[in-house]
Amino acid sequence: MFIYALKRLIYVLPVAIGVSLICFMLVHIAPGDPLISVLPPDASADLREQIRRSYGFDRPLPIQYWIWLKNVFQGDFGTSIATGRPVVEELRKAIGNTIILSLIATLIGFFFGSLFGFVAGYHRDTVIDKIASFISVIGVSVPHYWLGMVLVIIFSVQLGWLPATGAGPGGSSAWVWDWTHIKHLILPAITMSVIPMGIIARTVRALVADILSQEFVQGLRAKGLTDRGVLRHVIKNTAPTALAVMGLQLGYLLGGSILIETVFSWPGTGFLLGQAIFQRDIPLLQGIILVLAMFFVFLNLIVDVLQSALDPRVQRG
């Protein structure tokens, strides 16, 4: 187990270096001047050169990359061009809010996706299977930003049950685990959970249907094992793959929540990423992409290790 985890960690290192290199090169491959937002329209050539030197853009690319990477390891992601504040300060609250939203959405999607998948797989080729499969297909097909707007119209505008925007009363970005703040979480979490719910449901349905058709299940029933006992074996064989899919969906939600966070004005990394794009705030953009990419890489590492612990065949493979 330890050797397998060590090998997976070694595989992660070149991926992490490649991601950091791509994030660094954003400054140079993006069209236009990255300093345009901090320079006045009538800036002189001397002022432009002075600002360029202050951001280190006058040095060779390898030296710039080395300095930037060294600062990143020290926790210094640079300074936001738009606000003038350290990127770390901009990211701290946003990352926490995105993690909370993504975790809740993934748990909702995993619970209902597993439920629909097991029901459909256990009752395959029946009306129950068709209904559960139809719900999962709808979950994958419906645009989540459109669903978010529909939920806002129904539950916020017409019924007035839930708030439409923000993470707290008055547009607060500080999260507290109380009912006032949880009400702001319900609509975006449900909206984000629809796609992983559909993907997990379809995956679990296929796994359960395949496992139930295998010979060892028929052998268990021939020995007199009850349906509950057979179900325990089915769950045990389904869990590693379902866990891997859940981990991937959590990674996608952490990095791909820009539309949902924009619709609900949720103060997370997706909302911050949208602002950085429109303001051409390259240091902030680099920091967000790097952090989200590292989250995704190391989340996959954790899922691989947990999957190998649940299913030793993964290590042998």
Contents of the next structure:
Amino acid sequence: MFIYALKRLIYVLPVAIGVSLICFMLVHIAPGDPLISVLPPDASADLREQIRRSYGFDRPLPIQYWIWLKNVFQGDFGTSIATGRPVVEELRKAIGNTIILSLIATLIGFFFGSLFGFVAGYHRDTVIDKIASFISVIGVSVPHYWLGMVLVIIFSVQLGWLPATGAGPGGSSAWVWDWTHIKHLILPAITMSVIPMGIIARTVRALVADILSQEFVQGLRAKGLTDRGVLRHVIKNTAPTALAVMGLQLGYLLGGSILIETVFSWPGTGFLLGQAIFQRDIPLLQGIILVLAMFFVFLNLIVDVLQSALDPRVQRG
Amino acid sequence: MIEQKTIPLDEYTRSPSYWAIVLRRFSRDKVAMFALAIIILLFLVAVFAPYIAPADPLKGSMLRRLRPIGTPGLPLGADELGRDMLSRLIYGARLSLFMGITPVAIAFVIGSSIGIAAGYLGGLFNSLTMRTNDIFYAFPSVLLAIALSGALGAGVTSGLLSLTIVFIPPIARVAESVTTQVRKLDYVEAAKASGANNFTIIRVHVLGNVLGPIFVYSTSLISVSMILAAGLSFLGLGVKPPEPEWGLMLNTLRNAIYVQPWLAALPGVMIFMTSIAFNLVSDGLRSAMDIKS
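Switch from the form predicted on its own to the form predicted in complex with the partner chain and print that structure.
So here's everything in the complex, that chain up top.
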């Protein structure tokens, strides 16, 4: 298990370097002079020269990448054009909110997804299966940003039960676990949970149906085990894969929260990314993408290792 | 005298081809057929938009901004600039379908070429291409699409380019794994032994066996692509105003949810309908191909 973890880590390193390379190139694929895309429009000639030197724009690309990478490792992601503050500072404020939102959404999605998946898999090819499967198709097909709008229309505009935007009263962005804040979390979390729900339901349904058709289940039944006893075995066999899918979904949500955070003005990394795009704040964009992508890469690694610890059959070569 | 009838041997001996069976199973799937009908209808609406739409989708009037659904003369109301909503939804099918399907189509061609080549040739070429592929695959798809089009700036071309780059890696990955399986089969070895060159083997023996699964997998990406393409426009990337496109319409109407909530939600209904139809067709194709069960 330790050796497997080490092997995966060695395999992940080149991927991580490649990911950083793509993030580095974002400044250069932006149309026009890269210097212009990282400079505020009213920059003085002094600042211009200073930034040119700190980014090394007058040096060849590989050296620029090296300088950038060194800065990143020292926690220097550059300066946001729009606010003039370091990108790291902006990120630190936002990332907690995104983690809370994605985590809650993943848990909700996992709960309902497993429930629908189990019910559908157990009653395969019946009306119940059709209904549960249809719900999961809806889950993966619905444009979630639109679902967010519809929920706001129903619960905020028409019924007035829940706040439409923000993470707390008065647009505060610091998270506290109390009812006024949780009220703000409900709609975005439900909206976001629909995606993992659909995917987990599909996965669990296929797994359950597959396990139930295996011989050992027949053996258990022949041995006189009750339905509940069989269920325990089925859960034990589905859990590793279902949990792995859940872990990956958490990563997707962390990285893909931009649309939902924009709809709800949720002050997380996605919302920040939206602002960065809107203001063409390329250093901020680059920093956010790098952090989210790295998060995803290493989350994948952790999920892989944990899954192999739970179920040694799945070790990848 | 009894008339002698010669029956071609074929009719008895030849069993229906794999694809004929798949097609027959697919055409018996009522849900998939219904979804396919919706997609065809949407295409017809897009193609014949000028003949169907009751009004000019770009012509607004400040006097009738944000009219509710069911206003006389405006069956689905008017948007924030007083443009006829029904006409905009009809015309919107053009860009929305184009933006959703094109990236998957291009990625299908490029991704399967890369994947088949990597899977067939194996060795160093395989390692190099597939490891590069892994790097792009390491991004959550939404994040990669937004990162690329965020850096490239708004516009149809940069939107299409970003989405195509997002869909090449997953398709290449599927293509590679299917091809690797086929390459190891005996008849490919036999073809090699009989002196066929790589090009002939790929064309005759490999393509026919791998394109089907890759194609079906690609169709499952269209729904994601529709949602993502509209999502880019929703964020202000992708299509630029005043073009009618569902994601962009959703974006510009977002501020109107307190005035005309259901009007603002209409473009999303179109995106939802399209994406679910593509998903159902893709599911139908997949289960039709799964002949064993």
